[in-house]
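Here you get one chain, nothing else, as structure tokens; it is the form predicted alone.
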Amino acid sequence: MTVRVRLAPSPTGTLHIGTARTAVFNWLYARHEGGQFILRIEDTDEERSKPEFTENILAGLKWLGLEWDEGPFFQSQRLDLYRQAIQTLIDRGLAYRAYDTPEELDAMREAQKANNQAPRYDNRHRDLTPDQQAAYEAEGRSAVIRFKIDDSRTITWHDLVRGPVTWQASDLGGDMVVARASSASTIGQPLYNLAVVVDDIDMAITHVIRGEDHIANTAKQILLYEALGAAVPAFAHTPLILNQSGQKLSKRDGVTSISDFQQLGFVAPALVNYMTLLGWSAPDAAEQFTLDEAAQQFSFDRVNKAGAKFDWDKLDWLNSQYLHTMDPAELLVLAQPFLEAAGHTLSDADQLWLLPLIALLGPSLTRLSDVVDQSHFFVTETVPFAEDAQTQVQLDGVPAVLQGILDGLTGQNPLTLDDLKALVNDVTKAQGVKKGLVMKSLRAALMGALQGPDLMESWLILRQRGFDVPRLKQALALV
């Protein structure tokens, strides 16, 4: 048997991290088993489905490295297939038209509530005679198509994550609607549970891997697989991603979209690595790995049953590990859009100083967005002076040191670290001061602050840009 799994997002919003984590588990299992990963877009909700959301989902999956083997298939293009399946159920006596009005259904639920009963459809139209159906049609009533559920059934399956699962059919809410707004001769819009089963049968899906919030749907869908005479796939219901309060992570928690994480400065390998750890652990307890490395070890016996809490600190740490070891040229490609978004116009000529700058800053970045704050010393000719930097350049002897540095630069164009280090040593000796005073004062003058990246590497970049002389003059003007 060739393993075939699928991801079936709905384009009613952007790619959510929960959906993306489901995609990760599907992709890992398919690759581990040498199978196929199919992408299906469930876009039958005409009002809420938007092309821009579809584009966001596809772009997000590609960015994460979760390439699919088949698809994307669109449910909106497969409606005839679903209607054929519904007609088959009707012909077999397994589904029927129900003509209840919204008012009648509301009254039924109110009566159940008054009697402390769980809300459910009471199957009142299951056995309508042809004359009764005709009478309802004559009234102008539209019908829904309901699938018959035998309340006496006990539905069981062996879940690859949760083990044996048992569900009583009597807890499924009565006969299930599988299509809306139908008449005696037409079948209306097919609904989720029916469409997903038909798709899985048609696409020969062998394993359905999705969040635990679908467990009730699984019980209903197993009945539909059986009614349509198809083999039931294996199911794996993965734990939900939770916020710090232990609730399901939602839009109310702020950032949940993959594109949002991208804009915050997370890199794809780190984010997909972190999502893999949200509910799964590697046999060797490794926390940093590629998708291919995880696929080699992936199995459902290491997927947790309990929900996985989202930990920003852990994600930041993982992201920093990837950034700190990234090739500067690759890192520059990823970081430059953040600089440009901050208002810095950069040209091809700027690559000469940007590459050494990124090499300098890379080991201190946690997110790509950090490059904006950490590079502010280098992108403008002058900088504001922090109070402690102003105090430093005004200490006795410091103006003479800075003037000595400035004089040493006049008429010269030192462009190597050795040149700059030699100049510092010369000024230290000439002024008869400690080297620490020279270095601290030079940092204050060049950066307007007493903290920052490596001083000499920074000075070399500023020298390339022609910013060091103006800043030394700016510092001396404070005295």
Second form
Amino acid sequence: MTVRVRLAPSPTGTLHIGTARTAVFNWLYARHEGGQFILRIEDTDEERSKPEFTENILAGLKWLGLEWDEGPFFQSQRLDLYRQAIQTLIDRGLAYRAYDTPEELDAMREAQKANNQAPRYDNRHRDLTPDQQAAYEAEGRSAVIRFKIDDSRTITWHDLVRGPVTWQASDLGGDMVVARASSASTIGQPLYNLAVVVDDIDMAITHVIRGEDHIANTAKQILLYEALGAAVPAFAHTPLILNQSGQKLSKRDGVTSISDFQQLGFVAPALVNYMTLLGWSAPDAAEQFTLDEAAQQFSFDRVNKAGAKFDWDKLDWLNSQYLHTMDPAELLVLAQPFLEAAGHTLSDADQLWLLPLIALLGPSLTRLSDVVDQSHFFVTETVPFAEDAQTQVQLDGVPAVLQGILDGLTGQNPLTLDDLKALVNDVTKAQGVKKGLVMKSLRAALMGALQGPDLMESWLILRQRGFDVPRLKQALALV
Ligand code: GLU
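Please move on to the form predicted in complex with glutamic acid, as the form predicted alone is already shown.
The complete assembly is shown below, putting the previous chain first.
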């Protein structure tokens, strides 16, 4: 049997971290088993589904490296298939038209509430006579199609994550609506549980891997598989992603879309790595791995039942691990849009100083966006002076040191790191001061600050840009 799994996002919002994590587990399982990963867009909700959300979902999956083997298939193009299945259920006496008005359904629920009963449909239209049906039609009532649920049934399955799961059919809320807005001769809008089952049968899905919030749907869907005479696939319900207070991560928690994480400066390999760890752990306890490495070791035995708390510190740590070891040319391609978004216009000629700059900053970045802050020493000719830097350049003997450096620069135009080091040594000797004082003063003059990236490497970049001389002059003007 070839394993076939699917991701079935609804394009009613951008790609959510929960959906993306479900995609990760589907992808890992498919790759582990040498199976296929299918993408299906569940866009039957015409009002809430938007093409831009579909685009965002596809782009997000591609960005994360979660390429699919088949699809995307669109449920909106498959409505006839669902209607045929519903007709089959009706023909087999397993589904029927119910004509209750919203007011009648409300009154029924109110009565149940008053009797301390759980709200459910009481199946009152299950056995309408043709005359009763005709009368409702004549009144102009619209029907829904309901699938009969046998309350005496117990539904069980062996969940790949949760082990044996049991549901009483009587807890499923009565006969279930599978299509809306129908009439005696038409079948209206097919609904989620029916469409999913018809598609999963049609697409020969062997394993349904999805969030734990779908467990009650699974119980209903198993009844539909049986009614349609199809084999029931295996189910794996993955744990929810929780916020810091232990509740399901929701839009209210702020950042939840993959595109938001991208904009915050997380890189795809770090984010998928982190999402894999949200609920799964590697047998060798490794924390940093590629998707392919995780796929080799992936199994549901190591997926937790308990919810997985979202941990920003861990995500930041993983992201920094990727940034610290990334090839500078690759890092530059990823970082440049952040500089541009911060208002810096960069041309091809700028690559000359950007590449060494990125090589310099890479090992201290946590997020790509940090590059904006950390590169501020290098993007404009002059920089504001911090108070302690200003005090430093005004210390006794310091102006002479800075003048010595400035003279050395104009005199011999040194360019290499070694030339700059030699100049520092010469000035130290000539002024009869400690080298530490020269270095600290030089940093203050060149960067306008006493802290920052490696001084000599920074100087070399400023020199390439022609910024070092103006800055030394700027410092001397403060004296
Ligand atoms: N369309 C459903 C959702 O976005 C997924 C359904 C499924 O995986 O069965 O939650």
